[in-house]
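Take a look at this single chain in structure tokens; it is the form predicted on its own.
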Amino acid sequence: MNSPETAGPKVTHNEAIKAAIPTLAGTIAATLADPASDRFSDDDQQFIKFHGLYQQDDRDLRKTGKKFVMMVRGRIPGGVMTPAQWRTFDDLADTHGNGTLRITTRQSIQFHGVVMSRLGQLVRRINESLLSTLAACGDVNRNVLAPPIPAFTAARETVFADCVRVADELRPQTHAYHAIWIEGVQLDLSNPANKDFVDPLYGRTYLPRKFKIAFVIPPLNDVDVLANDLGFIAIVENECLVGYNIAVGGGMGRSHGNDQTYPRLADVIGFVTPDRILDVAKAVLTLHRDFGDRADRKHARLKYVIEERGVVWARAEIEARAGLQFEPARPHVFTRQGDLYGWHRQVDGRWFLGLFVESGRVKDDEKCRFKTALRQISDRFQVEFRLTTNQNVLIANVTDADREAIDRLLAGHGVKTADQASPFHGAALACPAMPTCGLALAESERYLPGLLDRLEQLAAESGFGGEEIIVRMTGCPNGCARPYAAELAFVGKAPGRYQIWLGGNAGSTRLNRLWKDNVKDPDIVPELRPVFLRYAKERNAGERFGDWTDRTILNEPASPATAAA
């Protein structure tokens, strides 16, 4: 590949705007102070990314002309809030954004429909609540992942202070983002550290693409590790962590019609002890810097140095870089992915209450003022809130004395400690998709509940209702809510029309594969009905749904009109 610094003309337009301001300062500031404007240009559109900030118009609006609003994104690691934090966000969500919070499948927080006059205070207080939005977007590491549950094992905390020490470690050194969002100022160019910046460990135009990391610990794979860039696997002896496997290499996103697009599971190269934890990840974001694809950004991420170079070759350059030699991988296995929702008791005798959130949308409507109670808790009691990357919300640290109280102040909310979701809502992803999201070709986190719904009746029709299947969609193919990963996804190919994709497992350790390509929405429940039925008559005992669609169906000859299409 390339070195965009040695590289001829063939590089995208994001690297020549990133190599002539290496700052990503662009006019960013400019623009804010024009009380007249509305957007970014379209070069600053690619900026603001670096900054946590994505430029998008309400698509239900369009019909009456571009509504301009903005999605802006925390920088949270592991996905561990304070409550004066969480108090800071629900008020952004009210007086900056759309009175609604959104969890991401990263552990971290979107505000949506924010307009650009009050962006600056958005993410100033986001600042001044010791988060950020830098690095939350951008081709750049991304929120670093860590196991939300207070459950198990004792090296949770370890693990956890890891993925902090990681997450500042690869942090973006341009003084940009504390100029504009901090000071509201221009960056200053006459200081010769800022007109000549090249981040010392991106380098001057970053990453080809974005990167992302995640710490779990085995046997649950709550952060579906292997779909990311980097992954640390805790190897945990006697309640103590004696290391990690290392995982390369994963990734969701691909294209619809693009077969040099693909999801990817990471590979496992080898073992280290925690002390190498920082030398391994620059290792292997260094080896993204240099060896990615800058001339296609479809074709861009680490998952595809990995996949065409090897992973042998992966194991050595990344040796040489952190000046280690891995030792082999430790036993691990995964048994499943998934939240655990109700009260729970925590390693340390205080307990965690896992809460559902459908879609990760945190909102107040007639049924549920989850909103009001969460904003309420926080108020109240001295805990602490975390994401999950099933965008789901655990309240942790909880004392038997507040235990009853929560439960009080819940129900008096309409919210829910027990029977929270029926199965398949409980397991289920979505993107927010439509009307915000500029790549969204197909319905997802508006349209999946209802879809749910109907297969739940499908699946009680055709003999085992009440049992879970976990079902992911996404409005486009960049794979946001890890669809690859699932049992059944639902990819949005255009309005009203998806791709299934079947034979995901438990434990994320297996890719599903395209079964129909192009299904209308009211074809969807017909095309799966012979499949559950055949599922409920002909499997093993025990035997999960992706398990036995990936060892019958998949395998089977297409039909003509399969075929076809």
Ligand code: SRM
Given for the second form:
Amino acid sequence: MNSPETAGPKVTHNEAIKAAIPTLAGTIAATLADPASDRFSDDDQQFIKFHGLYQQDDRDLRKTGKKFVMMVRGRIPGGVMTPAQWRTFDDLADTHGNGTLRITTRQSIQFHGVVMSRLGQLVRRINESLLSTLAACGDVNRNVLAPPIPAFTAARETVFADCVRVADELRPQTHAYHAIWIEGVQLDLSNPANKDFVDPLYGRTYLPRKFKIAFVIPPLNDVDVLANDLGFIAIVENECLVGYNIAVGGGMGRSHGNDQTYPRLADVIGFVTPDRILDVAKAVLTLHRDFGDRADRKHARLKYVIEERGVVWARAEIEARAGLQFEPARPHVFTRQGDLYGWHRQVDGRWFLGLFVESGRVKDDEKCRFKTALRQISDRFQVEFRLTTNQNVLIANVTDADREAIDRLLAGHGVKTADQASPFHGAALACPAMPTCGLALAESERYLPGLLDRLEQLAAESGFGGEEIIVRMTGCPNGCARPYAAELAFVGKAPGRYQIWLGGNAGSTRLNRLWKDNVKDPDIVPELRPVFLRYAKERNAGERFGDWTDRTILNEPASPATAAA
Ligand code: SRM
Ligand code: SF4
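For comparison with the form predicted on its own, produce the structure of the form predicted together with the named molecule.
Following is the full complex, with the preceding chain placed first.
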């Protein structure tokens, strides 16, 4: 066992610094107080992640020297925001960030381009809005996902409440966050509560790596639940939540050329009633805490523990830790992922509006003043903003009376509420990659829209224009836009070069597989042309692209490019 206390000498540097400063305070407050400082020390760059921050630099500007900026990620359980919270975030993007809000694939919002001198105020104001950034990143439980769409079952509200309960229960307890960001002082180490602090749940060295939880209500898998370390799959009978099937061991991240790392979908291990979800969450989290690999951060996720020790072992450990016995999993089926665009009735009779946001980037441009329009909605209407894991936003709880006014407001800003996105664009995801992400090997958010246009044209020429293919792109293999669950994915290898993965399905219950390893931008469409043509000709009635490629192309002899992978 590799528990925090018994972790051997081979542990990573991250483990050593967590053990040395379990409050996670580092020297963050001192850096913030120094008007001359524009960056954090190397160790503090690890601590600030637990506070929801990343130090980055604008990679477009590197030739003229590094300009340090921060990325700040909110912690927004289930992605639900009040109008006042939206207003705060909208203001802060303009006054403290780069003028945009980036909706993430985990129902949160990121600010990019925050300079050191603005950081303290930004985080304080997020907290004043009653949201937080604590544990948005770092070796802890991250933002907990919940299904955002209020159209199918009243049980959605109970499931959302459970999501918030779990998120609260797994929050790290250090006082450093409050001292640094709210009080604006160094953590008082003369106070024994701080001096001898060890987190009661996480222990001295927290988790070996990040930990992710999602709630979902079948048949819509709109959160990609099986890509999470822990999934709660709601079982709803007669509009009532009766419990959850538990899924463990999902994750997307991998590294090029390292077979020890791979994407994995979570295994369903049994059923529990809603009153036991906190026990289960803590049991699975501590399983990761105690058995995760603390010597190799690339191999430190729970999915590797589950894969290597086996599901039977994991189920028994979780049962023992939670003090329960799982019932057999109840039948459930996922038929599709994705969001609903446009106006739809909620189960309570009110309305919600699904708004498409290309790659989650909320901004104004010449054609469409999307950011301003959302801001004005938050100023004028008592609605709820719900962020989706597909990087979109829903305006929920709209009354009959307000629907028309919201339509008018959006139209006045060039925002469509019908036919908002073509099928490929509407189902696509791209991670931020360049210029902010320090790990990007290739473009993603800035590159995918143009590629989608070319692919849609190819689909039309091939004879299936107007149909959807779920396309996802990431600038590196870490998997932030969950590419390995897409029907067609592009994973960055080097500038202008991508791997092509084929074969995911509509419900995100099957991983795709590598098809081509290193395709240059100008070769992408020519490589896919024969595939699209064959798909149009050979598919069975109603057969999706991912299902067809999984059944055909991927079982044919490997091309030289794939063989070299
Ligand atoms: Fe991610 C690291 C962006 C969801 C797997 N992710 C990063 C960093 C912080 C880069 C870094 O470490 O320096 C990226 C910041 C880029 C930037 O400039 O903003 C980053 N990840 C994102 C976001 C913003 C992508 C997006 O398009 O929205 C998502 C923020 C979610 C949130 O609000 O919490 C985001 N990241 C994901 C997901 C999807 C999910 O959770 O459903 C995954 C795959 C699922 C998983 O965890 O397995 C994901 N991100 C990673 C990894 C690989 C972890 C691994 O197991 O190996 C890294 C690399 C790392 O942690 O060292 C990473
Ligand atoms: Fe950065 Fe890679 Fe994540 Fe994209 S997938 S945001 S390039 S870490």
